[in-house]
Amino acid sequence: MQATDWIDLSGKVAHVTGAGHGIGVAIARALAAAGAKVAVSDVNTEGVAETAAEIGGLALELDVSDRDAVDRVMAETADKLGSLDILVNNAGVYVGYGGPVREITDEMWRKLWSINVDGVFYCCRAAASLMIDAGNGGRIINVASTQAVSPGVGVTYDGSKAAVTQITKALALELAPHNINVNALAPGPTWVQPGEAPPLGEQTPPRSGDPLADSVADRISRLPLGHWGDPMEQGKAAVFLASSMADFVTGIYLPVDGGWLVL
């Protein structure tokens, strides 16, 4: 056996949600580079089509908050690509759904949770059902965040990612008898703006008086590894969790954060 065999995903089928931009694109690229056949989905149909064209994958339109659409698209993945062995729940939102608690409307709260939490549950349920019926085991990777344990964005987003982390642990216990490993990937500060250099040091945002925003600015300026993460750092970690290197790994919360959580 060669060490490269440990990360070889040849013959595996993966589905990555939220793969029309940012971290989702990088995860799809990384899984494809490791040999997997990859289906990618997003509400951003143009972006997901570009991702699929780049990696030779299958592009699917999906709003993860629509449970019927989730069931249909996960079944379509298995039907068109032959199976569903790896699910990466990456779809999520936060911009426009946060802010001071007094300014968060019921609609903002419910919309974010419908995507970040309901969507993860719907996708896990659909994928786990397919994996159990197939009897070949599988991998579920839920993209959480360092904000699940270190608040910074706001109660809507931070709370939703904490929920994703606990969903992961509960499903890891439930699905272990079916040889389905369930883990959470927790990105730290990851720069997803193409063509723009990430700010660091003196370029970090000035203190605003907002405790959450100021704590984030402070930590970014003191990151132990000294720079923002590249989306492919998350892609590499996803390959690890999807590969045979992680055969004995389930129920973990894996920060990929440049040292953010040790500050």
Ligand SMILES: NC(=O)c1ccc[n+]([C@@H]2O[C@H](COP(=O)([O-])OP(=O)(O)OC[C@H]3O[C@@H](n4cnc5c(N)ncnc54)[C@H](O)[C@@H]3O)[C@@H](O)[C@H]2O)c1
Given for the second form:
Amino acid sequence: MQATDWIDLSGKVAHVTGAGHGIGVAIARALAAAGAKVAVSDVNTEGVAETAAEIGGLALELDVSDRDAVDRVMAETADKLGSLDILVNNAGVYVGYGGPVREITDEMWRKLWSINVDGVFYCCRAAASLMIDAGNGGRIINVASTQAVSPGVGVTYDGSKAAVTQITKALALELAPHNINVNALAPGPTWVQPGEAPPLGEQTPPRSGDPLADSVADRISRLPLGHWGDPMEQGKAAVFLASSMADFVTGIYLPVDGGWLVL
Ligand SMILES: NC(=O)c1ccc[n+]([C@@H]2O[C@H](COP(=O)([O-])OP(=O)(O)OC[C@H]3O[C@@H](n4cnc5c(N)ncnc54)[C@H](O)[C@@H]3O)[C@@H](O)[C@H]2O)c1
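Alt. form predicted in complex with the ligand, vs. the form predicted alone above:
Starting with the chain above, the whole complex follows.
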């Protein structure tokens, strides 16, 4: 026996949402590198086509907040690739939804929750249904955030990621009899902009008096591991949760955060 056998995903089919940019691209690359066949979806059709071309995967257009489209695309994954064994709910939005509570409009609130929470629920429901019918178990990985337990972006986003974390735990209990493990991956600050991540201090904006923004800026500048997260650090953790290494792991909230939650 070799330890590498424990992370071998040959014969498994994975679907990664929001894989046209950022962390989702790295998760798709990592699952493919571990041997899985990978379907990648996104509203960004150009980005997801590039990801699929690079890893030899299947590109699918999907807005996760569209329930019917989710049902159709999850079924298409299983039809075209033979099964659906691993779902990574990575699609999520945060830029443009923060700020003081009285400046947050109903539209901002509903839009973010329709993607970050409704989208996760729709994808979990569709994938769990396919996994239960197939009878071969499965893995669901929901991308939460350190903000689920340590606020920073604002009520809309922070609340949505707390919801994702509790949805994960409830589903872990419910789906355990079907041998479907459900876990949350909680990235810390991860550099998804083009180019090299700058040193932490350079990214710290001046104190603004906004307690949330100041708390995030302070923590980033003092991040214990001393550098921005690289998306592939999330990809590696996703492979762990998808693989036999995590056979007895379900219902956890796994921070991959450079020590953020220690601060
Ligand atoms: N980058 C970080 O520091 C960080 C930290 C904690 C958690 N996260 C979480 O990680 C996930 C990925 O974030 P990222 O930083 O890579 O973001 P990103 O913006 O770089 O990528 C997100 C992708 O999701 C897609 N997307 C947006 N709305 C969608 C929809 N309705 N349906 C399908 N796809 C949609 C976008 O087109 C984009 O390709 C998100 O859930 C985010 O909340 C990120």
